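Just the one chain here, the form predicted alone, laid out as structure tokens.
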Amino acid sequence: METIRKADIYQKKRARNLVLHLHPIKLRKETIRFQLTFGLGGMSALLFLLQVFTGILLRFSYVASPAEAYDSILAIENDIFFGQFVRNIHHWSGILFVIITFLHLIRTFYTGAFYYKRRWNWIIGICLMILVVFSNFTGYLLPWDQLAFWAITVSTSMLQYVPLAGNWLVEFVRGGVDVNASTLLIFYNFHTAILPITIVILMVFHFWRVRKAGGVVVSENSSNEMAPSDPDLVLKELVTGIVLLAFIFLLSVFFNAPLLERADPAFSPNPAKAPWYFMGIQELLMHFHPFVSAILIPLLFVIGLIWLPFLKFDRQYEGIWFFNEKGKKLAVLATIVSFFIVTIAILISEFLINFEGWLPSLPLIISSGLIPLFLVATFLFILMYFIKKQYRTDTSELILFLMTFIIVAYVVFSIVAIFFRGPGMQLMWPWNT
């Protein structure tokens, strides 16, 4: 009777909880682990409502025209209560936004979070992390300083490569041939309504499709052991959301969000640079022709990630990082040959290899896109088949050593855009640029 009356007490507190509704009564005590998932989920969900809360009260100021946009933060910044540190928390958590959640998608990936019966809500953590990019960078704008300005010509000029439609889709971006108030405009309302309202819609199919498939993966050999979610797991939340918080606060306290001169259409910065998590694409601009850099190489990845579950696999590795002991050598091993064979190939890139000088007679698109392209695919083979025939890897192990490969790629792209590109995009150390 006391087990029975325990139970009708709890159910009544469920009831008036919505906290306790986003999670069921017990779980399997191996998902509440803090080491499988890191709480990167749950911090994701805190810092969107966090970008959401800090965007209303910014809102209350902001003014959405070139003639205003700048001096409505200043005025942010300087003539109200707090508001220097509400539009810092919104900054850095914006920026930690994008962090998290690609770190909640690979750490997806890397624990086998994607198999069958996930799939679908891969694909949706996927249109998730481009919707989240997306809501950043149309929020980039909206200071109308020169680092914004740029940034967005910079980054949406790169659409005018998409055969056929380029010119069009630059245009319909922009409302205009060049960044303007329509595109101060458009950008606005997608970051403070359009954006926002699809994620939201998004993360709550996210949410229920994780609900549907059991919960967080789990290895098939753990225990079956249960726990009850309160407190077990929503004391765990509740104290990485205060660790967050805290970290976003102190952030937003010793460090202004960046605020350059008031934006000027006739004089370009040198260099002028996209937004940082654009930077690796922007690098790979210095390389390839601007078709395959900016189009064709992100389309193929984009498509090869919502491809991924739907390959046949010779063995699941649910609910384990790294699939396995392998899989955890591949990782480090793929790490260290991305990091060292990047680099040299940006060198010679740089200094020795010239495509488009050695072959005049063809086409940009073929002398400086298609065949590096092709030298890198073919190298990239290779590669793969020597990994699979050294270290007997199965399939999934295999896809972790090229995915390792590619986001390594491209974080070595990044730092080399962010910090050794200087005046002209030359390289030069970063205490010279």
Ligand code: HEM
The other form holds:
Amino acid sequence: METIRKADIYQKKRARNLVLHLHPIKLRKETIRFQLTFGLGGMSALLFLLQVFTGILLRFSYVASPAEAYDSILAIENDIFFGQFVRNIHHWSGILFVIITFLHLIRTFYTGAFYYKRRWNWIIGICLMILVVFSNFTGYLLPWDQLAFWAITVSTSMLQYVPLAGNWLVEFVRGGVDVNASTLLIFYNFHTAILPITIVILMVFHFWRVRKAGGVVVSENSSNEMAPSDPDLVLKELVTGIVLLAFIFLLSVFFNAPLLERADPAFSPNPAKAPWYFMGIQELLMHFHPFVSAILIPLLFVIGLIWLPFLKFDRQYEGIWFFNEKGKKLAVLATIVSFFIVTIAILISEFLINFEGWLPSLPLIISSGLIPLFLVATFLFILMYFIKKQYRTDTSELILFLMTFIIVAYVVFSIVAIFFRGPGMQLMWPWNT
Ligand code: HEM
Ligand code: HEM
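Could I have the structure of this protein in the form predicted in complex with this ligand, to go alongside the form predicted alone above?
Now the complete complex, all chains and molecules, led by this one.
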């Protein structure tokens, strides 16, 4: 009788409260702790909503044709009430969306929330991450200024290094040999319809899986104390959301989204740089054959991420940041080692190594592709062996070390390419670029 009454109250409360369709009525107190998740998943969801809202507003004035796109952006900025502000919000939150979603990926990794019941949600998450990056990428072309045109030209040209189908793929993505009117239309359709709809579908699935796993991850030793989601969790979400919105609005009041001169297919800026999140790959291109840097390494990384939840993982690390005390030390060590090794490797590769010149009889894919890749892989293997022996790590701790090493390496590559590469992609100080 008592259970029926409880269920009845629950149903009534749920029917009246939209929020309780998202959250259970009560959850473990530990899951509400801000420092466990930093609210990053919720922030990603809010940023998506903001993108859809501002994106639809922009669509009222934006025209997706090379002859009119740039002028329509000028009209949004100059003739439309709050047009510049809306464009700025879309621009800054588009960047934040990529960063926050990536931080959310990092948080789920470092709290061991990618294993067992959360395995499939991790994989859905990887798909979401790729979709978010491509949402930003397809939006990048739309202003049709020099920045947009050449960034997309540089990035799409990397596809030509896919074996056998490369040139076909470039033409397929661009809808022609060069970036042209068809490319703009293709990107516009993906940007404003196909990608957002796919994100919505996966996001619904993603949220459902969080509920299926019994909420966010917690350590097995944490207390079983329960708390009502409304107001305990809802209030925290509200405050996080308001702070995030306030930050974006302030950014958008003071800093305008960039707009260079109208796109000129006949005049390429020097250097022509890819969007910032692909700059790490552009830096890799300076050191490896394009097949290795633009196709093989990113592919191996994504396969590694998808494979991750199927490797051996110690469940006692779930819900604990960096797994344990040793994990924290390993993360710091990996950060320092990666920073110095990658910086030194970039300098050595730039000024001392020239496999192409030393081995002219070999095909480029071997001399400047597979040989340097083999050297890097051997180095990583020895490093991991040393860490395993020296710190007596188990598989989980070793993966934590490797993941940290790779993330820091990508950040260093990106910083070098964004700030330290000038005309001809030569290395130089930022104030000379
Ligand atoms: C899914 C997340 C989205 C991301 C990450 C994103 C990102 C971007 C970016 C980076 C730009 C270039 C803005 C600039 O810097 O100049 C852009 C432009 C644009 N986006 Fe989105 N967007 C998203 C969703 C949407 C949606 C759902 C719509 C419409 C339904 C939309 C409509 C537009 C339009 C019309 C432009 C061209 C106007 C301009 O460049 O200012 N976007 N988007
Ligand atoms: C559009 C992008 C995304 C949105 C809106 C989103 C949203 C969320 C939310 C709201 C949660 C629960 C609360 C929290 O952890 O903050 C969550 C959990 C989770 N997300 Fe995401 N997420 C996105 C992308 C990703 C990515 C890129 C990954 C990783 C590859 C990922 C993996 C996970 C996992 C494994 C959980 C369960 C965490 C746990 O149980 O502690 N998500 N996501």
